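To begin, one chain is listed below as structure tokens, in the form predicted on its own.
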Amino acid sequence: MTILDSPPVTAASKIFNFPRNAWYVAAWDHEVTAKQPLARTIADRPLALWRNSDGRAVALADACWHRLAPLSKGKVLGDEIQCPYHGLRYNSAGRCTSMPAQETINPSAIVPSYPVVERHRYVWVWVGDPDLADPSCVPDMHQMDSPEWAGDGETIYAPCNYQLVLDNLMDLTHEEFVHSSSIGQDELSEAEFEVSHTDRGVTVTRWMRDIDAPPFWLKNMRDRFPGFTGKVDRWQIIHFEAPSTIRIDVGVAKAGTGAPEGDRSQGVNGFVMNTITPETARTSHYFWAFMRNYRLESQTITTQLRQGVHGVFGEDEDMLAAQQRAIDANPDHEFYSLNIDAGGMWVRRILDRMLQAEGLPAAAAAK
């Protein structure tokens, strides 16, 4: 059966559930401090994040044992967090250490504590079975803190299901239509692509040879090669890692200088780093960055690239929000997939297997 022959799915089934036995980014590392707890909901789990006196990031359920007051509205006191309502204090394991109104501490006074790993400039949290939380399974985003790469990023609060963001990133032909003034061009839809997959990953590779550089890439080429003119070879290599991290190897090089064979020395190379954290069935935290391996010393280029990608992703955000509204308004509409959806469909298969392993349905419950 080809992609075009695949059976239809309803719009409602596009609202995908999220695995919980997985690492999700909760915040940029600089967002979690010892001054004030940070509130963030991850996969329907409200969390309070803070740092103890050793600087270690902690994630507790954002609800006091006593009356469920949000701990994120409380205070960090050394190695403990204090409830803003009645002053109960909890350590990093979630155990209550003080009840101001009485000397005896109820032994059941505990709030859930979640495994945390700091890596690649992010704070990652595991909201599933803590016994399965293996730090070696944190997705590879090494370009984020490698001395061979420079760049920065932002966070988008996306009013849509996380799977819609993954769909968007796994098929970049939409650039021709959504981003026509910056990175889009006709060759995106015309170029052939290859898809490969493993148990936890999918790769989509597309090369466009001997083409005009779109405005975004022409500027980047001239940042490295002042006055550049002429044709380029362009590449997009999308690397998905379950459950929701996508690194996109992108760039252009002077046409015919060997980039498709591995010599990118006559071009500019970037990685669009994306990791999407489901908040609820219809909202997501979208962490992104653009990293480059040329002109590492230039803060001007870093700022310009961040601003440029911010504008591009703003166009995606508008489209994704509109798509979510349409899905909610037409839950029985049947969707068919196109050949360009091949990478995204493999992503869905991987996520479906993860959900089945946890005994969770693929479709998230309506809210």
Contents of the next structure:
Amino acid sequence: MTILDSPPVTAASKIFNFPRNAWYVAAWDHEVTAKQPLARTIADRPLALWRNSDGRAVALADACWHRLAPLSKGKVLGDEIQCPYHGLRYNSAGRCTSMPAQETINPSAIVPSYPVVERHRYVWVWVGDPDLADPSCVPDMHQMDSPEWAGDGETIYAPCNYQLVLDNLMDLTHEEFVHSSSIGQDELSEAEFEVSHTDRGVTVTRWMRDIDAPPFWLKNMRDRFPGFTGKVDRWQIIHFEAPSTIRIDVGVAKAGTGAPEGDRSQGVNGFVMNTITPETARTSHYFWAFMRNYRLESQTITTQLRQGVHGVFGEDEDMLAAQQRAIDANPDHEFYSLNIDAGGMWVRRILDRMLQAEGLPAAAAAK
Amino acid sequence: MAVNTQTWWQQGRVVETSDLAEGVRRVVLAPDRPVHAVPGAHVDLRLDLSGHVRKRSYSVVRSEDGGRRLTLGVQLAPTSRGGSRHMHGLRVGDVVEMTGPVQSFPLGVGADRYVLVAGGIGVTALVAMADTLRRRGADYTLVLAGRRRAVMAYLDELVEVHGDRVRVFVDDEDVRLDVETLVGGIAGSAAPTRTEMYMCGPIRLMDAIRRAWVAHELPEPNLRFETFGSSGAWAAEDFVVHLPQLDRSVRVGKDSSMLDALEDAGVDVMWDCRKGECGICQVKVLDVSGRIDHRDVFLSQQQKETYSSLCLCVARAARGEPGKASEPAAVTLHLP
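Mind pulling up the form predicted in complex with the partner chain next to the form predicted on its own we just looked at?
Once more the chain from above appears, this time first in line as the rest of the complex follows.
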């Protein structure tokens, strides 16, 4: 419970704005190299990402101070990046170190550099006020690089506002309709769910007891318990952490073996790791992975799960793209909420407060 | 770090003035379109100086209430180009034409140590940086140098706030800033290449620091400075520009820059930054009577010593030893 200083505003904006004072994943760790800069736009800031000679990841604004040529098309030269156009060089702080055609360096020549933290197999950047960039605020995604978990993931380029992806993950009743061939089942919509929240987090918990395992989960059960048949207890515990990370604790266990009470020994458990980075108001980088805590030795299972989730999330991607198109095609229509949106609405409330603290409106500027 | 180099104009109302130190005036402006000024930012003002509109740059000492109150500190300087007299005459309620905050001197993040060096009125560019470094819990030193205590703005306040992080050097107390000791100390410290220096002050001080910085082989990009081309080796004085191509001579008043005077005389010259950084207004020097006071940071020391070219926006001619020669100094230029 929070005692309010002032009543909250309704925040079902269709094109939701994004906080700048936050860590966002810019790339998988392996995507950022000392060989070649990576161009990626994060929260409306075009960045050039690269590594210097000690392996540290660097994020600079992707525009040379001089005539704004993209540095990402240039070369990494040790601890510097060289503009592809007139050869100006910059160090990792964004400070110009060389102007080839003159004997001095203009003291104003600098490009913005952004704080970077590498954690949980991702490169995180902070595009807001650098003085507020506290590495301890990087969202917890420890399953990504814990020895007790195995798995892998991919990046989806989602042509939609990032909030639509958060909505999608905060309410999984859509699985019944969008993912009917893999993880969907009638019990999803029928089961009760519970929502709780803190200042930075929201949790949605749903248990489905004594049900048939859908195809994806039956396969996973049989990976761990060969030849398994019978009913299962299924859980989905959705953990949101601001601004846009959602870890979903998912799994099934043999029905009646005590999973709801905490004994998951007769089941299989995965964590669906999702972190969504707004690229622009209408496009997002959606980084996901599926991590499991059983059969850690099996690269086959890692590959199968990644491919399986790839298929499932492809269905989401189609839906999200279509939803964004419909939103843009119906500018006069508003969003309405169902009871299933409770988790997503708490997410919006938290984000809305972050935006207010930055003096930003909840709705992103019109295109 | 934020780098905002876009210039847009607005009006600002003077809401407060006071004296900060002998000859240093505090002017608080309330802009029409408030934008927070981050440490290192300045604003440009359009001032009407004896019938001519001139642009002058002033560091933002403090930005409060999201930029609704911007504090400037202005020294009434004999070496200035006339803007400071105008600024000292401002009264509460006066309205000035000003830009939003322009950032070309941003404070970096992530260095192991920061050394801020303020010479005289240059402190105005560093007050907000020091506050930010203190809030960050960074390792920093604030070096304040001046001729006399009475003319050093913000001295007491900075000593009180920053305590033993402040080093004070006062010429007339014979506690002088020794550049070699300062820069040598950085070179001999634990993290010489991870120390950034930010300096703002008279060009002679900054030139000396730059030479020492290079001599100690410290990384050049770690030495950061801002100059508005407003200080030189000699006080500003009247001089003459001869333009043989046009068969003309133009007189440059001490309140005016050479570039301003040539434009006022209808001479078509190219320029960009107007603060001695970019080199676009560089022209060839054919002859000098007196000395050239370069004041720019575009030409290298060696280029300046040969006197072969100068930057019109900030360079001046000076007699060198005032009082001796009765004729004004003169330069003869070849325009592109």
